[in-house]
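One chain comes next, on its own, written as structure tokens: the form predicted on its own.
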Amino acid sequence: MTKLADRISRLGTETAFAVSAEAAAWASQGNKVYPFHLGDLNLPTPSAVVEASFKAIKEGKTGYCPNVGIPQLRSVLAEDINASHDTGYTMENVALQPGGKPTIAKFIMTLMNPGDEVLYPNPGYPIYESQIGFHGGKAVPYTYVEGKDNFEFNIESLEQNITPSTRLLVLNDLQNPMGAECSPQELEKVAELVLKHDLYVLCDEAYFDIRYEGKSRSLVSLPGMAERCVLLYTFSKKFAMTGWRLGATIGPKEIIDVVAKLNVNDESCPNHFIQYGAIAGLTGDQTEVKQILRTLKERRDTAVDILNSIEGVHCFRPNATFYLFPNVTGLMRKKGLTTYESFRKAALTEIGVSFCTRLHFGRPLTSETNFYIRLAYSGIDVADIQEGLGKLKAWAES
């Protein structure tokens, strides 16, 4: 056998794409399914994206471009943060990068020493704890709870994991999978502990702009932060642009001056003619980014509501992201069904409802004792919403 590096045994992956092609195969057999499960989009792109883009490409812009991108976007970008966050970046605090996932592993290497420790979110995004491990770190969970409007950030599980050997946090505020959000005094006591325990942070701030009410808020823009911040942007939520893998690394020129060298030695430079699109994008009419918005805040509220006339589930209507963490463990009690993975597969091969568990999104902690699963609605329409959801009622009242 293929003796393979000692490192590979400490990479994880996304499993939410083993339920999704669990779910197509579901599908192919003629079978109706309902898909909750991946947090892709299946709206349009806005025109002028598309079209600046396209224009890109027949003007020649299909070769290398800078390793950290074209000028006129990092500094567009750059402008764009500075008015939401209050910031003072240039250019120079931008590296553009294809997607927004590679910001977590370079974020890592840049910082981290082998042995180090990161306190990252459970649940949460499984590549944090993927990258933290590959390279070497020791992963830290810190969770959050239940609260009267939403789940909350759980300052004492973070408090109480840090230890002279941590050096990192991973912040993903406006959270997949739970839709949480830290609340301004949340925020300002971690600002406390990253200046109390030299931390360095990374914001992931990927749904910063998937947003249905109010302002999103952001860790970078408290006194002494953007010192200590690296900023997770994407281009595939707010504009439906997950394909088209565009991102940016964000923060002080230091850590962006490593993470270009980074970028050289790993994709020489992002997609050139895309950039010209998430330049319009940015500064182009904002009818369609806003129509994006309207779309997904409906498809929200309709799940919302179905879910809680639910016997057995309880679900928080979030303000920002595209994602719902419903509790179900009377549901689950109710059907006899003891694991996760009984219920998972009982939903999709008897009504054709496919969602994640908590399981996709990091190992459970030991004070756990209620069930949840992820439903994302960024990929379905109203109609098959309401549609799917009504037999999950139906099959949980039978």
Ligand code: PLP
Contents of the next structure:
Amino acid sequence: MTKLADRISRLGTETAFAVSAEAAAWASQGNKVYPFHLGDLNLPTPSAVVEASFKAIKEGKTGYCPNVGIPQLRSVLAEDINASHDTGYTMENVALQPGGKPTIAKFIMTLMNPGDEVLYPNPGYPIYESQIGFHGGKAVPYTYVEGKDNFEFNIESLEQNITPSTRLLVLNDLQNPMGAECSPQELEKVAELVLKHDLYVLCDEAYFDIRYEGKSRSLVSLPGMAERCVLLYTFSKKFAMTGWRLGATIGPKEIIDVVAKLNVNDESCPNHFIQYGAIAGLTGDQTEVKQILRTLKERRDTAVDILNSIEGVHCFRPNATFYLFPNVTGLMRKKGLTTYESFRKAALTEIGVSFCTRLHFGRPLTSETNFYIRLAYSGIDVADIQEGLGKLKAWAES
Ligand code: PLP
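Hand over the structure of the form predicted together with the named molecule; the form predicted on its own is what we had up.
Every component of the complex follows; first up is the chain already shown.
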């Protein structure tokens, strides 16, 4: 048997992709599947992005580019972030990446030593825990609680887990899987803790622009935070570009210079020609981008209304992200299903409704007594949401 490196035993994964594969296998046997499992979009990338990228290919922008991306896009993105975050970034603060995800590992590799403790959200995006452990750190969870209108950041669970070994905090405000977000007061409290305990923060803002009402806020806008925060930016969600693979690490120059070196080591440079498409996306006509948001909002409302009409299900209506995290404790009890996997598999094979559960977002904490599933509505049209969740309702009542 091949003797693998020890660190491989600590590498986690994103099990939503396994659910996706299982749903595809079920569909290939001739079954209708309603795909709520993956945060991918079934909407087209805005035409300005597509056209500018094609033009760049035709103009021969097909060789290597600078390791941190082309200067024009770095500048345009810095300005775009400054406008929404009240920051003073320049291109020197921006290292383009093949997607949003690479920022997670690069942040950890740049700032964490083996044995350091890193606070991360649980339930949360599973790659944080995976990368912290893989690089020899200790992943320490903090959590969220059910509030009146949405899940709420549990600042106590954050504060009480800070120790002298805590070095980093991962904050995914506008959160996957719960759609939760911090209030201005909570952000201020987080900033206070960051300064008091000398922490660095990964602000994963993958969903900063996927917002239906109000205005998104960022920790980095608060005094003293620009020196302490590294932003994860991605073109994937806002511009429906998940498969294009383009994102950025944005932060203090000292950190970005190290990230640049990691880029040289890992991939030489981000994909060259699509960066011209990204400039067109950021600076061009926003009609199609706004249409993506309108479509997502209609899907959210359709899904939330049906879910809340099902006995034993309770679902918030988050203002941001394209995820729902309904409490299905009553429904599972009614169906006599006691485990997440039995519930998920029964829904897939009996009615074709495919979703992830809380288990796909970290190990459940001992304090948890309720059951939750995660529905992504980014990859399913309104008609199928109605049909699929209609089947869930009928199944619940049967
Ligand atoms: N961060 C969060 C919270 C996400 O949900 C995702 C994707 O689903 C990412 C980062 C990664 O985004 P990308 O596809 O741009 O790598």
